[in-house]
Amino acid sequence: MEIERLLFENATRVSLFVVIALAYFLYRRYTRISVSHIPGPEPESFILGNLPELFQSQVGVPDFKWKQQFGDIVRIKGPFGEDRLFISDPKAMQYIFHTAGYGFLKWPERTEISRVLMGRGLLWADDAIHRRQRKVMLPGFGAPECKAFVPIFLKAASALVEQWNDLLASSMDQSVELNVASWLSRATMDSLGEAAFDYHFGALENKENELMKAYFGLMSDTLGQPSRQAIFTQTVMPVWYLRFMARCSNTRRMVHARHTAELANDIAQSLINMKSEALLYGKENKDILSLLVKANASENPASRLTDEEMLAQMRTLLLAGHETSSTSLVWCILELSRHPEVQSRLREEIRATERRLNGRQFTASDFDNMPYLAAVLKESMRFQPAVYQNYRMAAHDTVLPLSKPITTTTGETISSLPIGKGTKLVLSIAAYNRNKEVFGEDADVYNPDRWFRNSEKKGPTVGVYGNLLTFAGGVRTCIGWRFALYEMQSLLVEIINNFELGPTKELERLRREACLVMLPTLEGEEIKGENLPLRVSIAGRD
């Protein structure tokens, strides 16, 4: 009898604690403000509503077409029903990034994902914590720290450079077929290591190293082609049982998460060891961890970043930024690939800037005066913009901005839109990027010539580097912007000046993988990682 009395009560409980937050989450639902309204496309199911189809398609699938029958506001359903905002307006994108600041919090959810793959770090804080830790780390990123490093970008690139052309002179017809997408993640893997650590991981060596095996292929592994149970623990569980599932879940995706991140925090608490006794001794680099350990010390005890913090920023600079750096130059080199004109007008324009340097090596300065490699830039960014999409979660009632006036289900023209706290929005920077009253008439077409129109600025200021967003903008602007800039320009720089790069038939069952970052892979060989299969052979000189 005790043990049906005690299963009964605790059957009470249960049912109350249902009951209970059933009826907070339809009161939430039913009294803040409703975006019901805005026009959008069927729901999927009640249970996931839109989610399968933003979550599984490939990059820019349903950005581009919910642009198209909907427009730049769009409302979209989320688990049980809610109701989300899909949104690429220019001018709401501006209120959002900018004007409103801290004003848009991350989705709880996705910064669980951050904190698995990198810790607590910047790409994980928010408010006052990231206002905290981008102060610490922003003397590591100056503009003249980061032009400084660009010896270091073409040291990796010279390294890149000599393996493919010892590839070349074994080869019979003088070409021969590569993965550049593994390629370019080792290159800028060696890059950063020396230019933000001091350290050489020897990646393009092919050196073993058990940590660079766990980096390469970790987004396309823990987060690439989520299953509809995925979307469903990741967007309706609570972040506690998130939390234990990092924990405690032995699912490939997760054990290989972990395994990186205890790998990663080794390397990274013996760095920062290493560099605090130099610190000590007066010893000082100029890498980018040695700045950091120096600022960190001469911060107020209240506003340092704690040790956990500290070992987070490494691993988001050994994941971010070295992922976010080569998947975009990948996507270049693939337009680039396709464009043979585009090709050789950029290498037209490195060979003309270096002749006029007499044999002296290529600095940022000459990087920021060649403006065809510019245009070639923000245009393989714009085109394919590595960091796809934002999300992020209303911290209170307030009214977006919008270009120009939607017409709402209910026949009703607004040129302002009113959102509730809670609210959560998808921030399309793909479709964004194809936006004809900002980049024109022609935005769905590849074509570096459009940043030398004289036509007047269109469009709110929105991001840092082209008014593109690839770097987000506003208080969440990526810190390492020019150091990932100039890194990029080292490595094309010296690919195009020795090589020319072609398409081959294996670009037929080319995906753009979804993983936070937009990886190349190839149909039926998901599992394998990224794979950029080109045709490289030497590029002749006259």
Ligand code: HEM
The other form holds:
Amino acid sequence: MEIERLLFENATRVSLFVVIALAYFLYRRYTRISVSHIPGPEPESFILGNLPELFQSQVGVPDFKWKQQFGDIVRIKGPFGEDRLFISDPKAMQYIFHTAGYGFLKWPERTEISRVLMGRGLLWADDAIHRRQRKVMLPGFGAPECKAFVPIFLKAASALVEQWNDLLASSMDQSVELNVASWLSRATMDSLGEAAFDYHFGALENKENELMKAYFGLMSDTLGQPSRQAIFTQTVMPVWYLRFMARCSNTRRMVHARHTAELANDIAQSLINMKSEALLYGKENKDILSLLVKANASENPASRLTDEEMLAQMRTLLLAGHETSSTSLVWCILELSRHPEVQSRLREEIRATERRLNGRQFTASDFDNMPYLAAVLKESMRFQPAVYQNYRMAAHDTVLPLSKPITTTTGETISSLPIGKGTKLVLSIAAYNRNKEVFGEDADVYNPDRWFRNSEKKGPTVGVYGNLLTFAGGVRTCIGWRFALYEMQSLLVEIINNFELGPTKELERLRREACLVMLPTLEGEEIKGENLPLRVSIAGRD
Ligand code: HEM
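Please could you give me the other form, the form predicted together with the ligand, since above is the form predicted on its own?
Let us now look at the entire complex, which starts with that chain.
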């Protein structure tokens, strides 16, 4: 009898909880400012709405389709009929990224993914915590600091060139098929190690390097092609449940993420200890971690990073600073292999500049004076942005300004859109970067020459580089954007100066894997991680 009474009491409590939760959910749904009158695609199901198409497709597929069908502001469905907005409108983007400051926060369930992969660092933080963390981090990423890293980047680039030359020397026909994605990932890991931590990872020399093995394939393995169940869990379940699963789940994905986190934590901790000791003995170093340790020591104690935050920043730099640069370069090199005329023109500019150097190394200002190099990079990062979407949520009721009026499903024409607190937004960097009003009628075509068109700036200011959103914008602009540009220029100049890159048959199976960054994988071999098979041969000299 006692057991029956307890069961009955528990069942009553659970039912009461469910009823209250449902009532609250419906109250929020129907009292919030509605965006249901904005045109958008039919949901696939009531439970998951349009989310399977959003998260399971290859990069850009839903973005370009919805943009073409419905324009720059699209209503999509989240779970259980919830309305969300899919945005690529330039004026709305400017408002969200810049004008509103911290008025749009990250989706809590997405920041949980950041926490698992990188800890409570910059990519996880929001609002006041983000502002405090960013202030301590900024001194390491100024223009002079990043320019001074160029010799380090060139060293990693030369090491890669040397290894490719060795492979070519032992090949039968002076050409080899290489997984360029794996090579670039290791090269950027080495240059990040030296510039950011004054530490030699040795990833280029040793493919079996423990940390590199853990990072390689991390994103595609943990985030690529999520099942419907994973989408449901990640979007519907509360954050405490996600946290619990991150700690206890024994799925392959979670085990990989936890193993990488432990490894990165150990390495980060020993590096921080080394730097703190060096600072104590008055040793000055110019790597980012040393600057960070120094900036943190001189901050007002209330504004300092905690030990846990310091570790998280290092893990953030390890992931955000290596995978993004190598991925951007990978897609750039793919475009160069598809457009041999662009590749040759770039090589001509590199060699003309090299002749003027009289045997000295390239410097940051040499790169700054190579207009075609800049055009190729801008165009590649416009056309193939490594980070293709951002996810934000309105922190309070607000009104989005629009670049051009839209017609609602009730036939009304509006030039601004009121949205309620908590409305979730998908900001499509990929679709914005192909906006025809901003980048020209041929925005869907790869063409570096667009950057020489003598036209005045079009569209509102949104991004730090070519007005692209590839590095995001406003208070959350990529902190490493200058670092990335000099690093990519160094690698690209060395590679194109020495080698010719061409497509292979394998590219027919190329996928644009959506896993926070856009990774190249091969159909049927996604689990093996990033792969861009290209034919590499020596670039002849006259
Ligand atoms: C071409 C290469 C890169 C691209 C395309 C890129 C892109 C981005 C984007 C889109 C964001 C905003 C993400 C968000 O708010 O959710 C971001 C943030 C960030 N990036 Fe990069 N990034 C690149 C290279 C780097 C490098 C080399 C570093 C460091 C060495 C770096 C460190 C960071 C950090 C720490 C943040 C967080 C900034 C904040 O929230 O305040 N990134 N990056």
